[in-house]
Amino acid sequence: MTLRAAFQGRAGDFAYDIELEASEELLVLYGHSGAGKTITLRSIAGLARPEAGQIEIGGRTVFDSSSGVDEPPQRRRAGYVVQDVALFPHLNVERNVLIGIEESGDARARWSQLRDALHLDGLDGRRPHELSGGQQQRVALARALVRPTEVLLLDEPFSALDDALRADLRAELTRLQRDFGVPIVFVTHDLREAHLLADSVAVIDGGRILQLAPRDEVFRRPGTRRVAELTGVRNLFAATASGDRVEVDGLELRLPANGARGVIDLGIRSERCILRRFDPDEPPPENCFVGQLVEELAFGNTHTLRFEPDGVGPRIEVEVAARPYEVLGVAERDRWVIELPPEDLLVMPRK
C-alpha cells in the first residue's frame, strides 16, 4: 500500500505547499509548531480541505482538484488518531472500538487480533476512566486500524505520556507497523522521537517539506542548512570550498572528497566533535584548531562544552557525554585541542 500527496492550500494566513509519498514504512513528519504538521494530517484524512492538489491512498485517487473527486473522510480508509484519543466515555472497550460497525464479522476479527497485538486483553468491558493514560492510546490506535486501513495517521499521539509509557508504545507502533503493512505518517516536533521510530523522515518547516529521505540520510546529509538547525545540527557555519580543502574564517579544514566549490555551508554535529589535551609543544594535527572553553552547560550526565578557536571567528559547541567530576577537569585547563573529522563535516549548498 502506498500514500501520495502533493496539494497545496490555505490556513487563514498560512500557505501550505505539499509534497509526500510512503510506502509500506513509518514516515516521521517532523517540524516545529506551527510548521504544518496537522494541516498535512487533516488534509491526507479528508477533515481539511486544499485548493489544489491531488491525493492517492492504496492506489485509488480521493482527492482532485482538477477533477471534483473529494472522497469524505468515511471512505478514505485512513486511521486517524490524535493526541486528545477522544474515546467516548460512556462506551466500554469493545463498543468504543467497534462504534458504529458492531455487526460485522470481519471488524470483529480484526478487533481480537488487535486485542493481542495492543496487550488490551481482559480490558473489553472497562470505560475510558478506568484505564492508564498509555491504555487509552492504545485503545484509539485499535479503533483507527479496526476498520479497513490503508493509511495510519497519527498526530503527536504519545506527547502527553510519560517517558517509560511513550517508549513501550513506540515499540508497540513498530510492531504494528510491521506486521499490518500500512503505510503510518507520525508527527512529532520531538527529535529524539523522530530518530528512534522513522524509516524515513520529512522536514516540514513554513507549509513545505524541505527534504524527504530516509531516516539516516537525512541526519547525516541534511540537504540545506535549515534542514540542519531542524535537525540539531548546532555548528553551522558559511565557509568557502575548493575541492577537499574548506576554510572557515581563517581556520582551514579537509573536506571529504565531494567536489564542493565556492560558497558554502558547513556543520558538524556537537557530538562528532572530538576533545583532546592540548600539548603546547606539539602543533594541533590535521582538522583541529586550539581553542579556549567559554561556557559549560550541564544536563544531567550530559555537559555542552562551547569552545572558541584561537585566532579565528567561529565557535564550535562540542557535546560530550561524561560525569561531572570528568568535565571538572576541562574546566582547569586554558586551551584544548577540539577535532573535527573530514568524515563527520557535513557540506550543503548555500541558499
Given for the second form:
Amino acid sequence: MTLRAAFQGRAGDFAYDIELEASEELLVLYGHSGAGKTITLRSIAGLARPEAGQIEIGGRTVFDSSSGVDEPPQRRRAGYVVQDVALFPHLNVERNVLIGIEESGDARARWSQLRDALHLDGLDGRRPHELSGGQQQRVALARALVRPTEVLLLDEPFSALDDALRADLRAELTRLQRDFGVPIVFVTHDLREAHLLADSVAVIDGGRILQLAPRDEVFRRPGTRRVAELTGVRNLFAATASGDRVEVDGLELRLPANGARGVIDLGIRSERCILRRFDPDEPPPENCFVGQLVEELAFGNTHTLRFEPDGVGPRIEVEVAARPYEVLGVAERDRWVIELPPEDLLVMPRK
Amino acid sequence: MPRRDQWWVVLPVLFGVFFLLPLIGLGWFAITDGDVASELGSSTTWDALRLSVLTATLTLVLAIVLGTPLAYLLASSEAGWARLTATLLDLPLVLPPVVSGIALLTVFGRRGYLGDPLSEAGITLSFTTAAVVLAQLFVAAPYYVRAAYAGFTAMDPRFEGVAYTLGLSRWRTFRSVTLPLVWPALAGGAVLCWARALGELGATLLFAGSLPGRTQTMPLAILSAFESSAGLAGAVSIAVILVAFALLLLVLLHRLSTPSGAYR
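Write the structure block of the form predicted in complex with the partner chain for the protein whose form predicted on its own appears above.
Up next: the whole complex, starting with the chain shown before.
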C-alpha cells in the first residue's frame, strides 16, 4: 500500500504546492505551524479540494484534476485523527469508534478486535470527557482504523500529552504500523518527536515540501540551508568552496570529497563540534580555530556554549554533555580550540 | 449575615422585584375586580386560547422546517451574501410589529402586490387564520433561525469532517453528529420563537384583524376586552389565564429541551 500525492491549491491567501510519497512506513510531516501541514492532510482525506494535481491512495486514484476524479472523503479509505482528536462528545467510546460501521453486521467483532489492539477494555460506555488524554488518543486511533484503511493521517496526535504518555503511545503507533501495514503520515512541529518516530521525514515550509528522505539522510544531509535551519542546525555560514577546501570567515577547512565549487552554505550541528584545550605554544591543527567563550546556557544534561572567533573563523555554538563539560573544566577557561570535523560538515548548494 | 462586599446583591433583588410586582398586581387585580371564572366559561376566551396555541405551534413547526436548513446554509457558507442574509434576519426583531403587519399587507394583502394573482388563484390570505400564522412567522421565526445559526456557527466543523472520513453520509452526519451537538441551541431558539408567536399582537392585528374564532388570538382578545364595556377588569381576567397557561407551557418546554440524558 502506498500514498502518492502531488497537488497545488490555495486556502485564502495561503498557496501550497505539495509533493509526497509514502510506502508502508511512518512518514513524519515536519514543519512549523502555518507551514501547510493540516491543509495537506485535509486534502488527502478529501476534506479540502486542491485546485490541481493527483492523489493516489493504495493504488486507487482518489483525486485527479485533469480527469475530474474527486472521491468524497467517505470513499477515500483514509483514517484521519485531527488535532485535539474531536471525539464526538455526545457518544460513548464504543459508539464513537463504531459510528461509521454501525449498520454493518460485523461491528461487534470489529469492536472487540480494536478494543484489544488499543487497550480500550472497560472504556466502552464512557463519554469522551470522562477519559484521560492518552485514552482519548487511543479511542481516536481506533475510530480512524475501524473501516478498511489504506492510509492513516495523524495531525499532531500527541501534542496535548505529557512526555511519559507520549512515549507509550509512540510504541503503540510503531506496533499498529506493523500490524495494519498502512502508510502513516504523522504531522508534528516537535523536532525530537520527528526524530524518534520517523522512518522518513518530509520537511514542509511555506506550503512546499523542501525535502523528503529517510530520516537519517534529512538530518545528516539537509538539502538546503532552510532544511538545516528547520531541523535544528544552529551553525550555518556562507562559505566559498573549491574542491575539498572551503573558506569561512578567513578560516580554511577541509571537506570530505565533494564536488562543490563557489559560494555554498556550510553548516554543522552544535553537538558535532569538538572542544579542545587551548595551548598558546601549539598552532591549531587542521579544521580547528581558536574561540573566546562569550555566553553559556546550562540545560542540566547539556551545556550550550557560544564562541566569538579569536582571529579567523566564524561565530559558533557548541553543545557539550554535562560530563565532558566538567572533565574539560570548561567553567575555568575562556579561550578554547574548536574543531569542526570534516565528516560532520554539511555542504548545501546555494540557490 | 451578608458580608460587607456583597452589597451589590441588592441590585438583582431590585430587578427581580420590578418584574414580580406587575405580575402580582395583575393577579391581585384579577382576584379583587376581575371575573376569571366567567371568562373561563366564555367560549370566546376558549376559542382565542385554542387559536393561539394552534397558530403558535404551526408557526414553530414552519420555523423549524424552513429555518433549520436556512441557518445551516448560512453558517456553513463564508460568502458575503450569507453574512448579509444573517444580518437581515435581525431586521424583523427590531421592526415594530405594526410595521411588520403593514409590510405583509403591502405584499399579501387584498390590494397588495400579490393580492390579485393570489385571489385569481382563489386564495385570500388577509383576515384568515393563515394570515395569523404568516404574521407570527414573520415576527417570531427570526428568533429561532438566529439561535440555530449561532449554534451551527459555534460548532467545531471538524466533527463533521471526521464523520465524513468515517463513511457517514452528509445526511447521517447531520442527524447523528451535528443535530445532537447543536440541540441545546435549537431547543432554546424554539422556545423563544413559540413564546414570541404566542404574544404576537401588532402584526396580527393589522394583517389578520381580530375576528373571534378565526383570527382573534389571546392578545387580541385581551385588547378587544380592554376596549369593550368590560374594560380593564375584563382584560385582566383573560390576561391571567394567558399568563398561567404560558407559564405552564414554558416549564414543560424547558423540561423537554434539556432531557436528563442530554449531552452537556
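In this text the structure is predicted, and so the values were computed from the model without any measurement. Positions refer to the first chain, counted from 1. Under this definition, the rigid core comprises the largest set of C-alpha atoms superposing within 1.5 Å between the forms.
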{"item": "Threshold 2 Å Cα movement between the two forms at Thr224, rigid core reference", "value": "no"}
{"item": "Core-aligned C-alpha movement of Glu172 between the two forms, 2 Å or more", "value": "no"}
{"item": "Threshold 2 Å Cα movement between the two forms for Ser270, core superposed", "value": "no"}
